[in-house]
Amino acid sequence: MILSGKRILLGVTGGIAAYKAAYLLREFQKAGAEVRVTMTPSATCFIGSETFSSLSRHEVAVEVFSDEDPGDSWTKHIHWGEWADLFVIAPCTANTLAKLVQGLSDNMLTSTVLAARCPVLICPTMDGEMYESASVSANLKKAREMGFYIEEPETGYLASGLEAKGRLPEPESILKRSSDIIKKHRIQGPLTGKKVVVTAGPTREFIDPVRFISNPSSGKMGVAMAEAARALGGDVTLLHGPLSIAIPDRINSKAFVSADDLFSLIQKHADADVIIKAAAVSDFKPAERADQKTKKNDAELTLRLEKNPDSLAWLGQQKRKGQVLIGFAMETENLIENAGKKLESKNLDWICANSLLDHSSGFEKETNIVHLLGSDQSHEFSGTKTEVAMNILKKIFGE
């Protein structure tokens, strides 16, 4: 299955088999992927919305408007539908069923709907004869002629006490549906089913609890490095720094503040097909780190620093067969030789080479000047850094 990373938006209505859906969440969970629950009201009379917040970690979203949240949760619609990689609604009630393929939008699960950018999967589930009824057999066909997807019911012994096809299906079948659908609908291109790693953006290596070392990085060439690698088809985990800029949805993301916190995520995804190693990472850190403030009174204060991990030296060290290592220099002399040193001391297939003293490219810019240098051969790119790290990649990997 292709579910781990994935963003899955399940919908819970107002069926006696609502109480299956905190089973399905967690199956979900164990594939690794991140779950987000909408429920309509009546869903909430069979299961509490804290069970799903609980095993979800995240809020649940139930009516449009909140009193709770006024001003953000009338929007929440928009931005969950955005965020989904996958809308399951299991189980999905006649009821919900009929206002899907009419378009209604009367509560949050609905009006989510509406706004979703990825495929929806229906887990019709109810009594045999509803199931059979004249109209739920006419939704379910025009559900399927509108692009929904439709996992049939299985049959069994249902809640009335009869024997009939209506019982949501055991969430094995639900997950590996999902997981095709996924796999369908992923972008394809020269990247696809592979994993790839990006870094974005500065570590920060602490000399007290207020105090650190760093560097003015905003994570932007990193970013636009993930993203160009997930519009090629790549399965994208972004570790980044403390950023400057929003994470784009349908990334997925690990945060780290130190060198140490980095190197740590890098061993646990060393096994991507691709790694790019984007982040601003410090080359020191404080020898000792204070438990207290420094006070300035203190004065004289002398920082004694040691060697960080470095990590891409580490992946060069461990790179296996048919990985592709791409590294990142910056340089404020000598750029050209002293990226082709850090090319081959650090066992890459390819390093990004740009100066900081190039007024279009460095620190915070939106623009960027890069120098792509391989074993045999060098290419230049320059522009906006979203179409300098597609050029960059569409020159490793074609398209």
Ligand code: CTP
Contents of the next structure:
Amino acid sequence: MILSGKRILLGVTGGIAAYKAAYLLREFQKAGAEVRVTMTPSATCFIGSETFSSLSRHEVAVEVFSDEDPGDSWTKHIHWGEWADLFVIAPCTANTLAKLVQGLSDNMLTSTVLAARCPVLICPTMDGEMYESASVSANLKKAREMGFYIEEPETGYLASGLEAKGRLPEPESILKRSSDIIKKHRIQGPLTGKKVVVTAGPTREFIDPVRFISNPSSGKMGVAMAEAARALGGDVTLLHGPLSIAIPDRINSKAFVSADDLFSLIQKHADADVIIKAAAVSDFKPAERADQKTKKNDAELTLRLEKNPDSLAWLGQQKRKGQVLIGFAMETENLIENAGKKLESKNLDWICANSLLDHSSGFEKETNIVHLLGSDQSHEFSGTKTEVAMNILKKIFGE
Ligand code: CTP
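Having seen the form predicted on its own, can you show the form predicted together with this ligand?
Every component of the complex follows; first up is the chain already shown.
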């Protein structure tokens, strides 16, 4: 699938070809992409936003300010602009094209173009006379100079009844062009083309509907590892427990709660080229989970715990040739010795050992001190978690 795992933001503007964007969306999905849609208000005169929300299984953004969700929904253009790998505007009317070259931000679509960190592909679609007009020609020239990609319209029968250049190209052409642009903009680094899975944060093992066993992991180190792997070119998926920090929109993520959930997710992602297990997993879970809140009727309560699956040990047993497994170890004593034992017993390539006794490392801190152990080498890194994460990955994979 040429767009497997890629995120396409589809912008639909108010031209008759807006109905064709629904077919285009389906083709993007068939090619493996995840699609979100933003429409201009006039596009909704040609096709309902519900069509796109049903097909994309996601809300469709039309207005920057929403009465239904007055909270922080007005920052959606920033988040969506960060989320996408490619923004495709198809069809793009002469009016929206003119706004884009002027940098206007009068609706959700135009605002998101300004906020987008990804390349933007414009598919101008209009009647032949309009397309050949002096202003559209000048705007297309300017758009190219500004770095927008343009997919030229095709010649054929138009809605006006005339035969001219102005038709929306067939989905195959738009898909092929999209894939080429995404490849061209791929971050080049030692992890380019590699699937990287990172786990982060704590697990929760519920005792009853209102209580659980957990630990103070914030997820900062795992998120920093995911960001570093992405910056080195990796196709990153972050598997995360309940975090106390926000996950950047540009990181693809899936949530878990318990160690059992994490184990099921890991089994689905076990084919990754690189797996980094920074999650602080609970080794035990209550043997029974009460359906109702446990009452304090007795003076004492005994909890019987049973062992959780160890996802990392399981991965070590399944490890295929060329796959790189990186574990984390949190210790309160004999740091290097204990981490070294885990490196061997779990069949890892590397383990990042951090001590809980050091003031500048451990749970919830902004900084960390990590001893990176491989089978025949060891290195020490200290600094912010962001710096440490990048230095660990550069040491393992090169710059
Ligand atoms: N890990 C895991 N599943 C578990 C326990 C740990 O996948 N049930 C992973 C962690 O994500 C980490 C590594 O194993 O990458 C080491 O975790 P740690 O808690 O330091 O060690 P344990 O193997 O649990 O051993 P112990 O608690 O006895 O120190």
